[in-house]
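Listed next as structure tokens is one chain, alone, in the form predicted on its own.
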Amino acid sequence: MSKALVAYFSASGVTAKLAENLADAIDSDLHEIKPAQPYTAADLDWTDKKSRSSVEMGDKSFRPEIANRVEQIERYDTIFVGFPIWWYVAPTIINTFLEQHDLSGKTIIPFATSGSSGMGNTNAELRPSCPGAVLEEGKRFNANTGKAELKQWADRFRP
């Protein structure tokens, strides 16, 4: 049976809880995508056009550095990638994560948390970062989504 990985970036802890629940529900490994420079509350102030997150999201070529990589990514056939929605898409650190691994032949499934935004243009912006992989349509979840619902959703992508 193929092994799945749940990799996630969480700026405030909301996505972390969802990712932990998903990994537990489907019995997969869990990997936190950690920025080399952690985000502060000021960095995440989306109302400040000069905040770090605003600057990063304003320049789609920007790739925040990641402090850790997935060791032996070849062990995984299916990778669920979780993140908060920023400006109607995945934060650019997700592009960094995808681009630093050879994902050829793998299935990538995005999942996200958001107060109200949907997935927006997430797949269109992630697709160039995972050449050779199958990028499935992702889904936004409420932070308190239960394990049974997460498992039912995730099982659609697993053999």
Ligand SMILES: Cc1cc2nc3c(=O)[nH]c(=O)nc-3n(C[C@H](O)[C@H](O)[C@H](O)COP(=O)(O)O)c2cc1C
Contents of the next structure:
Amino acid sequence: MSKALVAYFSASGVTAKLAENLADAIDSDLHEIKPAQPYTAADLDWTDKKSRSSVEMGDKSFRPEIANRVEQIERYDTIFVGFPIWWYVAPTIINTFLEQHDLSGKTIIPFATSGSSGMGNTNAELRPSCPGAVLEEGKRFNANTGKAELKQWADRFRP
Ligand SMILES: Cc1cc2nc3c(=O)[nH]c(=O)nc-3n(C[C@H](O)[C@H](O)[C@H](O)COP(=O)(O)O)c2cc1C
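The form predicted in complex with the named molecule, contrasted with the form predicted on its own above:
First the chain shown before, then all remaining chains and molecules of the complex.
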């Protein structure tokens, strides 16, 4: 039987809540992508060009380290990957996550929260990190999107 996983990174809890609702709505497993070094409020200050997030996002080849990984990724064939939009795209820790696992043959569906930006160039940045996978066009959601709407969206990608 095919199984779905919801994996997410959330620096301040907004995407975490959405990911929990999505996993609950589709009855899937949930996995938090945990940075080896958690992001502090100062790290997330996008008005500071020298803050950690500004420096990291200024170099798209940078790969923030992750503390954990998905056990038995082979159990899943559909993986929803959630994150906050940073500077109009996915944070590069999502590249780290994709590159950590063998995702060939799997379907990857990005989803995000943001202040207001859409998915932008997210998939162009993520595609090289998941060779052999089908990378679907993802979606940016309002933080308070309900479970019924999340399920309706997610069911489109599930066999
Ligand atoms: C470093 C950084 C960059 C961001 N860049 C954008 C952006 O380009 N567009 C936008 O609408 N929101 C942007 N935001 C806002 C976040 O996407 C938004 O607050 C998100 O819901 C946070 O999710 P989280 O609590 O799961 O980390 C940015 C936030 C941070 C910390």
